[in-house]
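Next up: just one chain, as structure tokens, the form predicted alone.
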Amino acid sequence: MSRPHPALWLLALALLVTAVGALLGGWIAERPAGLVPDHLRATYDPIHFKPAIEQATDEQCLACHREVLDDTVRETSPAGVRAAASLAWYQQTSTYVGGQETFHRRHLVTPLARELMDLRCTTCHQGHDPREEAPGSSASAVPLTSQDFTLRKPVNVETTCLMCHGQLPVQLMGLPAPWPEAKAMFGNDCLTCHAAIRTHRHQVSYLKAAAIEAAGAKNSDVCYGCHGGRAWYRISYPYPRHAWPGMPADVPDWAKDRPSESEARFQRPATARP
């Protein structure tokens, strides 16, 4: 008895897959509401894309992404290092208290975040592309090769993270050495100079300007904690050069290309400025 030609097997398989797909598709379309989670529909909800995301609230985001605040750090790393027995990089300044925290909690709900920051989900997340998901990013996951996946950044770190996590621009500020080495010369007080220079600062929607100024006057680690102490990059952020009372008319070469206002979406209403 001769065997059927391979092409006939492929044809039969294709017909079977098509039939099963049609049956499942019809069942899903007519399923009772809530019986099957419609993940695909949620993924492509307009709230994940502009312009809807620009008006999204934290409550809307956390309705599906609540785990970013519920997750906790590992008690022990894959290498066997206990979190309670080590200090993370963000714990190195006196402004951080308590144990290690997860990334999103540090920016949204820790005491320091509540005191000085007014960050929202959309401060960093300004759109979404399902291709930007990063499978295998866990420390204990099976490694993926570059051929398996192409990572696309869901957040533009250069225009968000760098605003608070860039290097202190020692050369531009005219400091004799990095702040940890030079701070004793200034009494560990940033306001020694900044009481009269660049006094129009922190006037953006994602920070609590008055609280930052008050905290910085008591402890310069508040200033250095963001401006260099928790740096992610070797470069500093090109902050807009807002005018201040007594600002010199001559613009230094390094500042000639700087804007004079913050990015539009971060600007605070004029009525909200002190």
The other form holds:
Amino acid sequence: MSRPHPALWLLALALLVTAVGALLGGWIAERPAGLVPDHLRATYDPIHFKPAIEQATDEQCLACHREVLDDTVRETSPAGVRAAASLAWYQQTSTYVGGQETFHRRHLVTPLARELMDLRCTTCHQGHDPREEAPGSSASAVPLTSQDFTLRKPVNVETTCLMCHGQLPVQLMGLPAPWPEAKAMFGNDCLTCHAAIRTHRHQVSYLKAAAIEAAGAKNSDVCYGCHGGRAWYRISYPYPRHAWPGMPADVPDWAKDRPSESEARFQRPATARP
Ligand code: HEC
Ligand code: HEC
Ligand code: HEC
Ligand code: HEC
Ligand code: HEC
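Okay, that one was the form predicted alone. Can I see the form predicted in complex with heme C too?
After this comes the whole thing, all chains and molecules, with the earlier chain placed first.
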């Protein structure tokens, strides 16, 4: 039996490679937009960066990251600790319902989140930099200022988390003590004062302003929950100070450099206001 000429083997191999390539190419082209079956290409998908991320919808992100909403925590840790039996202090407020949940689910899909908020992936994720975890790590880097020296984070916590997880600024509000001690004096009701003060509030795309007022009128833990009751910070967020009917003409010193409008990217058109 004569063996095929080696050139034939090469030809067969070339044909096979071309056929597989064409099949794969066709398959890639047919996949829904945004789904690339290549981990590295997906990591660097332009959707992670500005400007594309500014237009991205939750559906586009979830096409690859469904785990952030679909997966939830274990009922029992591998060491045998039951999640339901290990609630933290902030999980014992009157607004907390249901079992333990992941961070993403608590902000996007659990009952309180759905009632009060309308957060999007891009409310928090505004574009990340997968190239450099720690800035200035090369030997020839320009010396860093304290401003630069943060490890790369996919979210800027000072401009997002702090809005709902800062301290209640009791001093500038004229309260005699922190809220847990002062609240009895004011009927445990923020609206004792806030029915008339700083009444133009929450008119931003990621909050449901009318639902917040309705829930806060029944239970001030709702208000306190975002204004000191779940504070991960020792500082407060410098909220914009919107003009309100009956506002005194004098601007207090602490408010002199405050903006009078919400951050531009969160402003909603006047017609959409509830
Ligand atoms: C084409 C698929 C795809 C799409 C669409 C996509 N991602 Fe990713 N993303 C990835 C992959 C792959 C990684 C890298 C995961 C890894 O290496 O563990 C990643 C990483 C991330 C990380 C972690 C970054 C880090 O370095 O720790 C975040 C946060 C993230 N994506 C958010 C988003 C958001 C928000 C959107 C929508 C604007 C989005 N992604 C859209 C595939 C995608
Ligand atoms: C309330 C703010 C917030 C929202 C809303 C949010 N994320 Fe995140 N996300 C974070 C933070 C904070 C981290 C953790 C960052 C870290 O580990 O440094 C994170 C981490 C991630 C990661 C990295 C892997 C992981 O699970 O830790 C992915 C992927 C991701 N987010 C995707 C999404 C997608 C998709 C959406 C929309 C469905 C979304 N996020 C909505 C704040 C948010
Ligand atoms: C728009 C307001 C808002 C923003 C922005 C926000 N949170 Fe929250 N966060 C909440 C509310 C409301 C809850 C309580 C949810 C509940 O009890 O169901 C909460 C709960 C939590 C919890 C407790 C989760 C649990 O299961 O007990 C953590 C941790 C947390 N937030 C961290 C963060 C971090 C980190 C960021 C920034 C990446 C952030 N939050 C941004 C409103 C916000
Ligand atoms: C004794 C009256 C009083 C009570 C009760 C009260 N506040 Fe205030 N609050 C004020 C005053 C006064 C200001 C400052 C008004 C201004 O801008 O001049 C203020 C300001 C604020 C601000 C804006 C802070 C800033 O830095 O711009 C927030 C947020 C706030 N209050 C939330 C609450 C919440 C939540 C409760 C209930 C847990 C509450 N307040 C209860 C009087 C009160
Ligand atoms: C889900 C979280 C959340 C809840 C619940 C909540 N707030 Fe806020 N509040 C915010 C955020 C975020 C802002 C800043 C919005 C912006 O940038 O305009 C804010 C702003 C404010 C301001 C500043 C108003 C101004 O001049 O713009 C006051 C006062 C205030 N809230 C009081 C309250 C009171 C009273 C309640 C209960 C009825 C309450 N908040 C419930 C998140 C919350």
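Positions refer to the first chain, counted from 1. So that the term is clear: the rigid core is the largest set of C-alpha atoms that superpose within 1.5 Å between two forms. None of these values were measured; they are calculated from a predicted model.
After superposition on the rigid core, displacement of the C-alpha of residue 88 between the two forms amounts to 2 Å or more.
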